[in-house]
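There is one chain below, alone, in structure tokens, taken in the form predicted on its own.
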Amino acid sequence: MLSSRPPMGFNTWNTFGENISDAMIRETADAMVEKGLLDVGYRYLVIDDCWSKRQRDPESGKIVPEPVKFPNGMKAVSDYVHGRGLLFGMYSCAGVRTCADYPGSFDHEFLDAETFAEYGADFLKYDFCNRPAAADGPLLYKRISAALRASGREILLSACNWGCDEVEKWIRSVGAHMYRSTGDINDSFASFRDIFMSQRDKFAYSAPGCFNDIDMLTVGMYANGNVGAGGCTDVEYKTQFAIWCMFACPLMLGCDIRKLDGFCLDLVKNKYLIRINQDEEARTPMCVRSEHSGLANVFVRVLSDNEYAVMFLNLTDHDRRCWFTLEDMGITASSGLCLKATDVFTGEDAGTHAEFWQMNLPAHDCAVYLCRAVKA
């Protein structure tokens, strides 16, 4: 199965936008390997919009790489990425033109799928701009899915329709492996908070084979790049990454990997959070306590091997007390059980908790624990 667990990798859009090139992709591939990101699961290096010439080749009808950006063609880039042990991703769009006004794949789906297969693509992000007014959204994703499956190469389909047409109810059926359920993220706390809140009741549609994608991460951008906005603090990046991991979202980094270092590099390589994100059962967390208009919460996620992940989450602008009872997650006082916890950010023993667990969290912060139910 192409996506038995949430895909992990990097996408060019958040930082680079149209400023992509052969050299930048090769440098990013090198950085993904040298900084240990491949070792912890980040496998896909995906080129987003703006990679092609403005018009198709008049003879072959194919989309053609922009020769200044990619003078050696796209197959050479793909070969380099594969040579570093990574997987290679491309971009197209269900419309006549892409979101940045390059050739889209509408009515060219099978030709384009063959082209991407020739490049050695392993992943296709498929956007939703500039469609004919009468075009049926679900049918367009059926077409590209069928085209990819007929291409002769196994290519992961990342459907990016921004949550239109109640996408969560049908996208798995067409053969997509992940699906964008929101509008575009920008590098700000308000952006990722609002995106998460829009989907918190829809993650049950996410499961092995097809995962709810709430957009590329902005962790490590610090207000730089194409969607830089105002930037986030380290605490806010910590919370963003923890949410994506807790809710089994694809982990597609959007910062400049070449500059990723220090706090944010350690964060996105956190072995406990990645373990939660990549849990083989991919179960949806249960909200066991919600206050302050849903912005202060406790979530519990049932994991494989009899583990639990517990997240205390404060998305309000003030310090908050977050709490729950173990009864809320099904563990009664009469059971004689308590939760033995490990802090995922420090790796330290966080003690045992019976019947009632509370903590005070600063604004925009979170705490996450890996737990086992043991005899008190």
Ligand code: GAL
Given for the second form:
Amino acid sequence: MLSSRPPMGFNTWNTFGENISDAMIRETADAMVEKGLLDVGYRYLVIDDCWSKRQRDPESGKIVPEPVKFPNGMKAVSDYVHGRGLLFGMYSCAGVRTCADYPGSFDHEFLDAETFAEYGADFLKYDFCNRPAAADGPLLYKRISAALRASGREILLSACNWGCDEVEKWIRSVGAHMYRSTGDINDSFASFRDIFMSQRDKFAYSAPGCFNDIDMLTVGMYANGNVGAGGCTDVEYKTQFAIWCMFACPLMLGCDIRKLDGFCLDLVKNKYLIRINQDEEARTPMCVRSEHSGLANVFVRVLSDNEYAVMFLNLTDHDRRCWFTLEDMGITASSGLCLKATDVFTGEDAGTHAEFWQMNLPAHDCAVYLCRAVKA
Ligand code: GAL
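Condition change, the form predicted on its own to the form predicted together with beta-D-galactopyranose (GAL):
Next comes the full complex, and the chain you just saw is listed first.
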């Protein structure tokens, strides 16, 4: 199965926008390997919008790579990426033009899927701008899905219709492997808070084979790049990454990997959070406590191997006491059980918790534990 677990990788858009090139893709591939990101699961290197010439080739009708950005063509870039042990991703759009006004795949779906297969693509992000007014949105995703399936390569379909047409209800049937459910993220706390809140009650549609994609991460951007906005603090990046992991979202890094180091590099390589994100059962977290208009929460996720992930999440702008009772997650007082916890951020033993578990959390912060229910 192409997406039995949430896909992990890197996408050019958040930082680079139209400033993409053969050299920066190769450097990014090198950095993904050298910084240990491939080792922990980040496999896809995806080139987003702005990679092609403004017009199709008049004779073949094909989309053509922009020769100044990609002087060696796209197959050479793909070969390099594959040579580093990574997988290669491309971008197109269901409309006649992409969002940044390059050729889109409308009415060229089968030709373009063949072209991407010739490049050796393993992944296609498929956007939703500039479609003819009469075109049926779901039908356009059916077409590209069929075209990819006919291309002779296994190509993961990353649908990006921003949540239109109640996407979660039909996109799995169409054959997509992940689906953007929201508008575009920018590098600010408010942006990822609002994106998460818009999907908080829709994650039950996300499961092995097709995952809810709440956009590329901004972790590590610190206000630099195409969707830079004001940037986030380390605490906010920690919370962003923990949310994406807890809710089994695709982990597509959006910062400049070549410059990623220190706190954020350690964060995106956190083995406990990745273990939660990639859990084979991909169960939706239970909300066991929700206060302050749903911004202060405790979530419990049932994991494989009789483990639980517990997340205390404070998305309000004030310090909060977050709490829940074990009864809320189904562990009765009479069971004699308590939760034995490991703090995922420190890897340290976080003690045992019976009946009632509470903590004070600063604004925008979270705490996440891997737990087992054991006899007290
Ligand atoms: C948007 C999409 C972004 C990015 C951009 C490229 O529609 O949501 O993630 O792909 O287009 O122009």
